[in-house]
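Coming up is one lone chain in structure tokens, specifically the form predicted alone.
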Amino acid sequence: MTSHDAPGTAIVTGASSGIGWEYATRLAARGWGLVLVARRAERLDVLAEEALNKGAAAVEALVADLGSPDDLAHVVERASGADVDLMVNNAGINGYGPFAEVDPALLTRVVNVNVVALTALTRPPCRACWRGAGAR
């Protein structure tokens, strides 16, 4: 048995669908406590109920857009909790079209979610580093 087989608390980003949803339900079935992170509150509520029915020790839903510096700072703060044993960093987006034609604002969002958020959530604590304008 590895440390990831022993129930603890896991954060799952991008939990409202697809792979994130699958990770959450499988961890729930193993008795993990979950912190579910996604933009869609209604989907998180459905997943939280399903996770509890599958055996999750506890479920906390965090509605957050990881492309938003304030939301990211909130999730980073929660991820720094002493109770967090596992991070499933699943959130991500793409640019939806040929690179030269994609709106620069969308590309900024792609980088914020896929690079800045990923880095902030997997880096050792530096909570002030991720508020406001992003990484410094």
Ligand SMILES: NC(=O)c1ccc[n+]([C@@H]2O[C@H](COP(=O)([O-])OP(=O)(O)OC[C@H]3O[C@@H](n4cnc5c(N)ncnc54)[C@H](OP(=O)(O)O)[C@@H]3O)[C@@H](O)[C@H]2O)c1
The other form holds:
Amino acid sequence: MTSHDAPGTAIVTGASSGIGWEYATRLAARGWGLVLVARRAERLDVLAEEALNKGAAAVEALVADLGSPDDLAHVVERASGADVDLMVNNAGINGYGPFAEVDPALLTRVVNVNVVALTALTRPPCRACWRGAGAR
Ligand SMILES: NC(=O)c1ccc[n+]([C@@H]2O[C@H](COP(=O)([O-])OP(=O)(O)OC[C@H]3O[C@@H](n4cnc5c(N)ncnc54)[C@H](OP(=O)(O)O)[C@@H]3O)[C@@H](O)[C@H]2O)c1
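Could you drop in the structure for the form predicted in complex with the ligand? We only have the form predicted alone so far.
To see the whole picture, the full complex is given below, headed by that same chain.
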């Protein structure tokens, strides 16, 4: 974005901490509208208030587990909205340990969040394709 572009609406996944939180507050300070996605609703509420104070045009909290096919379909649908101009595809699980020692159930969640959700959200118009998708 250049300084001449009018800000629009951005979706930030994994907004409840770390890099996603930082993206959200910086976009807010530039006047963007925000759709904040993560599982921790209370963190999103705190962020929403901070973002509005910094100048966000509007803020919407979308509480979702991107490892859940139903929640993912909901977020993909929101990301397909005509008002969405920017996707910060940031949510992810990290620090889960050496690959050979990871619990298979955790590895499944890692793949669903870090790969399946990321891919689905990169291609939002195909929203129906992703219902029921994911490693099991
Ligand atoms: N920090 C680094 O040095 C580094 C390096 C390389 C890559 N990355 C990647 O950059 C991204 C952000 O990193 P970070 O350090 O800011 O991580 P972080 O502080 O752990 O934040 C991860 C974010 O992802 C969200 N998230 C995790 N699982 C989720 C799920 N199932 N559904 C929805 N949201 C989920 C978390 O929100 P909830 O817990 O509220 O759901 C949180 O907001 C990650 O994808 C990470 O893998 C980071």
